[in-house]
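Read the single chain below, which is given as structure tokens and is the form predicted alone.
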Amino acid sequence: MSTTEKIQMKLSDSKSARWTALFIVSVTMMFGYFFTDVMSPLEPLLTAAKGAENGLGLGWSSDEYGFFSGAYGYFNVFLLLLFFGGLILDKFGIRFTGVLSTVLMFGGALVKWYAVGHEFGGSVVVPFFGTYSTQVVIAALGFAIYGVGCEICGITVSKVIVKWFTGHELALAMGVQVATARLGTAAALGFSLPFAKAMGGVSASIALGAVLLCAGVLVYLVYCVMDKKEDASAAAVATEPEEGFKFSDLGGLFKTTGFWYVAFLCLMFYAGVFPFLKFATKLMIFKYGVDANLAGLIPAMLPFGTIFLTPFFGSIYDKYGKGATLMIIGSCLLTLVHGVFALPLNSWVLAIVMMLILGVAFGLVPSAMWPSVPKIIPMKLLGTAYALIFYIQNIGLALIPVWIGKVNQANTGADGVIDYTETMTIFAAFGVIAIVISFLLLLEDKRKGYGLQQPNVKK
């Protein structure tokens, strides 16, 4: 290769450069995922009587915890902020949107930390939801602000990966990003509760998450330098200018059936995973008799499993294709796991086995679903497409925890023990719907020729 040819390459054509860029944005999302789930294993402290658990209990009800958990998606869903975030991403670019989103994440974390660490009197009536303590409402406000930033950051990182890895190891790269993010989830599920107890309260774990998010802002600024160099190198080799985003293009996006199948598959599949994780620690304690100090470690097996499996399945998709098939298998496994959790079987060994199987499902579907979107939607609309998918997903993230919180409240006995049969049946139903949608997507791919069953790496 001549010197001129070497110069006229995009930065992303360098394997070391594109994997460095991936590492940087993946670390940002890892910090975000830690904060997203930092409260999940703390439910036993949050719902313990005020002053109980060695003075750490906050006295929240199951209903209040469900309202708070769903707050992550309230602004995204009801104010359409995530959709507008996608438009901002396509219109103003990766650098501006990424910095904006990471700052929102950090700001929301600070509000949530302040709320949980202070006493407030009285209660607040939240329209359509109910009456909750002032502390819960302020904490939910912070979580909602954080949720806007985290979801916009998520779609930005997805577009970053497509930008750097199209024609290369796209599914593997997305799998690695998901796996890295799951490290944050696993750390939160496994260590948040012991850390809170050791450091004197729930607010300590939240403060740790806020510090990591501050670091995430700085890390993303480093990526911005690389992104600017990538744009310059791409402009140097471009034979014609890339067509920019136009609002008139949205009509074509809305009319694409395959896109809507992916969007609703995302809703149903993640509805059976993320809301479940928010209640899984207490499930392990009440139904399977696991010690409270160890209960968070069983749900933590799920993200730990995906750390290895998502890149593995992504590599399979890159080399051999069969993306729609992977989504069908993953949806079937999701249904199986929640169906077993609904049965009157109380062995903690069975709980561990089911969590490991759920980890396989959680590796299969995302590794195939996210890299399939660029096969259906062009790059200029990719930010908006991911935003719409994340928006629909957030409907589940916002409303399902509220629903499950109320179901758990209704199924709480006089002794305070929750019967999880109805709850797990609901989660299993989400899996059944995901299976149906996956088959419809496979049929649509055969009809339209998206190439979901074809490899991603160019031969």
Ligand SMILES: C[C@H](NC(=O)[C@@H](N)CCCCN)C(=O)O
Contents of the next structure:
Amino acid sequence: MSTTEKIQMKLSDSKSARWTALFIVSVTMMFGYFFTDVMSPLEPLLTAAKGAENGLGLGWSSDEYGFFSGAYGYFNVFLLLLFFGGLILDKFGIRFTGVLSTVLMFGGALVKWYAVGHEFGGSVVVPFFGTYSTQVVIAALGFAIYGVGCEICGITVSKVIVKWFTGHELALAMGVQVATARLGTAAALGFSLPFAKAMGGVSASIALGAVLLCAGVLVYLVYCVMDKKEDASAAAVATEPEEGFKFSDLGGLFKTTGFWYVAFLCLMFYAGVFPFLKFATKLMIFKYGVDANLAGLIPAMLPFGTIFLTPFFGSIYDKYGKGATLMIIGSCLLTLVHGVFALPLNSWVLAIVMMLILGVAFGLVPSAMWPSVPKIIPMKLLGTAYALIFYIQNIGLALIPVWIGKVNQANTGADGVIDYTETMTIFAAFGVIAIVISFLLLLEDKRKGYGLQQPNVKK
Ligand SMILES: C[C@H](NC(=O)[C@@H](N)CCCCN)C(=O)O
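Show the form predicted together with this ligand, please, the one above being the form predicted alone.
And the full complex, kicking off with our chain again.
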């Protein structure tokens, strides 16, 4: 049999097979993203006085809400669990790690659901953070467990896509996966608050998210069947044995400057997006005077825009290259938007326009950044590389909400209204740093020839 005939036997060379695999893992991730942001539009209820808002208020402070929101990253960062997740992925593979991570997501969700649905007396001192009510601390514990699962699932899914799409439509596939995930975020931002109100409690939205995560475990098990078939077909056509992961290879990863630029760009860019979304619903109410029942719909526009734009920019990168340029433009737009949010302009129309522009930025950077990693780092280290990037990003996801929660608390007037100038200036500063890093990445690409400005699809 000729080499060409052998290559055709690989399952991932079948277009329908690789897009089916992508669809399956994307659905699992979408359920995860729904759960990540299911609490974001509920901030006005969580921070309303106990029993207020038709009995839905939980009486959390802005500081407590910030502590809870950051919990997503606590175990990932402080217990290094995300870093270990990357090592587990490279050592034990996609099937084991994927199942482990989806089960962790579901387990963490159940803890959070239990905490929010029950009354607990007293408070707990959390070293280095502050004193929070027991309910907040248990909910944060659940969210921290969930966060470990969600991040490890994220790196696993990235590796799945690289496995199936290298040499094909890699950036488009990553864009489609991210877009599908954003559907989950948009659904959470848009529907969580009305759903909680209709069902008579915040915990109803969390329960819905937990049910979806349970479905996510089952969906991933279906992917495992496909993954086994892909491995069998790849083994049948492999001409050279694939090099395995060795701990000694990590040195090479740490010495790659381009890798660090991507990691810190990821930290700064995402610091200006995900933590911002946690506070955006209340921003719309207090700064732009939007009705509380509709306020979640404006932040929901952000992920909705990216649903179309991320695959679109991904296919531009696949065909024409210019990955570093796309990241520079995205970082500039992020800075512009947060700069405008910091200004004393209170028109809700402006808020919508800015949110749409932020959607473009949020389409540009991820569509170029994630497919650029395999151009800098070899496949055998990819799990660890994605894990380290996510790890560094999680430092921001963990600590920035805590910081912003404290800033909002400090800027709350006697009437309970928050002045967002300082908050939004902080977010704009993240954008400025992202611009500088993306230029450095472009220069490093010129120096090292990673090919970030080159197309991904091989002609
Ligand atoms: C693909 C990328 N994922 C991440 O950055 C995750 N580490 C964060 C997931 C947070 C979920 N709301 C992305 O979403 O662009």
